[in-house]
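Here's a solo chain for you in structure tokens, the form predicted on its own.
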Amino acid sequence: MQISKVGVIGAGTMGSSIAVALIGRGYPVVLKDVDEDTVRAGLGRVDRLLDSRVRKGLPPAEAEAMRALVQPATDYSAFPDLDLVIEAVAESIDVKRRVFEELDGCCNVHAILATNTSSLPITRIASFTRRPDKVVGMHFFNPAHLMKLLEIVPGLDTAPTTVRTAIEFGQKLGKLAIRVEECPSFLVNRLLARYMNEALWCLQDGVAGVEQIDQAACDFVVPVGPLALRDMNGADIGLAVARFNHQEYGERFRPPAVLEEMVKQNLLGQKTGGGFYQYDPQTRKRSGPNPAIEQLIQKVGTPAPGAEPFAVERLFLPMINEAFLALQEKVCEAEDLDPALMAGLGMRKGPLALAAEIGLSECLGAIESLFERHGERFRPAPLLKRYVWARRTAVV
């Protein structure tokens, strides 16, 4: 199927960024939201993103041509002519139900309906329509106009032609478009969650401090430490995601109490001026560790019995273990896993490359030791065991 004109539902931060990704490749876009003020705010965000490109060297005439490709809308009158619609509204199943029921009624029968959800089930969203074969997940990473990864997630009834069209379209946008089978939080956010949680456990257990954890992670393989990243995204959002994953996957995803307590105390990160670090309320510039975290740890901390030295590998072992679980479930192709994590998170090496570098046998031994000490969140993945038994030294 040829994609010529695209609609974006939701003119917020993500929807506006997706629109810029589209017009940057020459696609006309209908940008819709509920009222003129909201759409106008979205157009303002599009203008600011294009202005930023001009400051970095984009000719002003090209920016003007891109901006002319955006058609604002508060109704669905232009939608019968669209080939693809990308939904980027609130991460609420009830809101998405309303949007997809409306889209199903106004879009032509050949149009693909995509959702940018980062975690909600595609099959359930597709059930709100009479065309589940035409519904697919297209999970852009924020900011969508810059981030290279695009997770393409089919539902149970998504047609192969729909998946193929979505992947080809993502590639035309210049994205690394990877097929990911439907599972809670999909691939990248699922693996990220295990690493982010483990950083919190290390802090809560008194194994390492805030700056020690973040610096070690940055020196090892990531551009931003896990606790600084949590401050950027917001502890409240982090807790909502952690609760969802815990509900869906069980005990190994259980969030530590420190995150719950931070939300109770409104230590949400940059947006409240304090999280793991302190921030200037105007510039959001970081000024140093937040003393309130030490007091919070004293309240909810659970120091492990006996001295437990900190090793940066501990942060990534849960991610490595989850990668093997994902491969075992055939969530993605093995050769796609590391590129997805590198493109989506900015890692310099993916978890499978890290596992090979550390040694698969050494990884398993460390995970088994941590399993004996900490329980379910370190239960070794059966596929990792099989690789070690077969004396494999790498996955791909």
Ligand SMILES: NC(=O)c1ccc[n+]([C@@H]2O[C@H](COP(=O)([O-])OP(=O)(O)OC[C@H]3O[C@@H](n4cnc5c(N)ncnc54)[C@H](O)[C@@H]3O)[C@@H](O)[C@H]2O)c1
Contents of the next structure:
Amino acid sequence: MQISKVGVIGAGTMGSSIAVALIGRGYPVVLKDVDEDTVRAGLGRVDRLLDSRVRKGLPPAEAEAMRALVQPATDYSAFPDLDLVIEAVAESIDVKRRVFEELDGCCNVHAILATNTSSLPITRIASFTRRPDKVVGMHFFNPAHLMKLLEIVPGLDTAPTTVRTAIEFGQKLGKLAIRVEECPSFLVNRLLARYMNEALWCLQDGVAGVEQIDQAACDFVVPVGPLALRDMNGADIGLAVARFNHQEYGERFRPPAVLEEMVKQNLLGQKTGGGFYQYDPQTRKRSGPNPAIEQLIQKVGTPAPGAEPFAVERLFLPMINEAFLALQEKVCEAEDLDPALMAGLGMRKGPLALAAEIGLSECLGAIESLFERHGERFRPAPLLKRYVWARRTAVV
Ligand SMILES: NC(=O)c1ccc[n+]([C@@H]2O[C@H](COP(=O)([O-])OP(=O)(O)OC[C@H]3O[C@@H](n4cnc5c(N)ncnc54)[C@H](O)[C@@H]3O)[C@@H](O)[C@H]2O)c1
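Given the form predicted on its own above, produce the structure of the same protein in the form predicted together with the ligand.
Entire complex below, previous chain first.
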């Protein structure tokens, strides 16, 4: 199916950067929000993103032509002409219900309705319409105009042609558009959550300090350490996501107490000037580790008896184990998994490549001994065991 004109609902952080991704490839966009003020704020974000491109060398006339492709809207009058609508409103099932009911009522029957939800079930959102075959998850990463990854998530009744169109459209935007089956947090955020939590457990258990964890992770394979990343995204958002995953997946996703305590003490990260590190409130520039975290660990820390040495692999073993669980559930094709993690998180190598490098048998051995010590969050994935029994040395 040909996509010529696209709508974006919600002109917030994601909606405005999705609009820039679209106009950057020449697609006219109707950008809708609830009222004049919020649309204006969204257009202001679009302008700032385009200005920053101009500073990096985009000819001003091209930026102007791109800007002219955005048609602001506070109602649905332009929507019957659209082929695809990407919803990026607040992460609330009630808000999404209202929006999808309205879209279903005003869009052409051929139009695809996509949602950028990070966590809500696509099948549930599709059920708010009379066209569940045309509803699909298009999960962009922040900032959407720069991040390469796009997870395409079908619901139970999404038609194959809808999935194909969404993937092809994602590719036209220059994205790595990967099909991911519906599961809580989808693929990349699910695997990310296991690694982020483990960094907190290492800290809480007194196995390693803040800077040691971040430095080791960066030296190993990521561009930003997990604790610095938590400060960027905010401990409050982190706790909400962690609670959601814990509720959906159970014990292995249990958030450590240190995260709850940080939220209680308003140590949210960059936005409050202090999280794991301290920040200048104006520039958000990092000045050093936050002494408040030392005190917090003394309060809620759970040091294990007997010193436990820190090895950077410990941070990534839960991610590797979760990768095998995801493959076992056929959440994605094995060859898509590492590219998705690399594009979504900027990792220099994906978890399957890391597993092969460490050795699948060594990974399993390390996971088994951590399982004995720490329990459920290290229960080995059955598929990893099968690979080891079969003497495989790599997955792809
Ligand atoms: N922020 C991220 O890093 C990120 C990444 C991936 C996905 N997401 C998902 O994207 C969605 C949007 O997140 P965000 O961070 O851009 O939120 P945001 O709060 O910045 O923006 C949401 C916008 O939607 C508008 N809105 C609310 N109800 C509306 C309606 N009925 N019609 C039109 N506009 C409406 C709001 O006024 C606001 O401008 C959420 O589902 C979120 O889970 C966010």
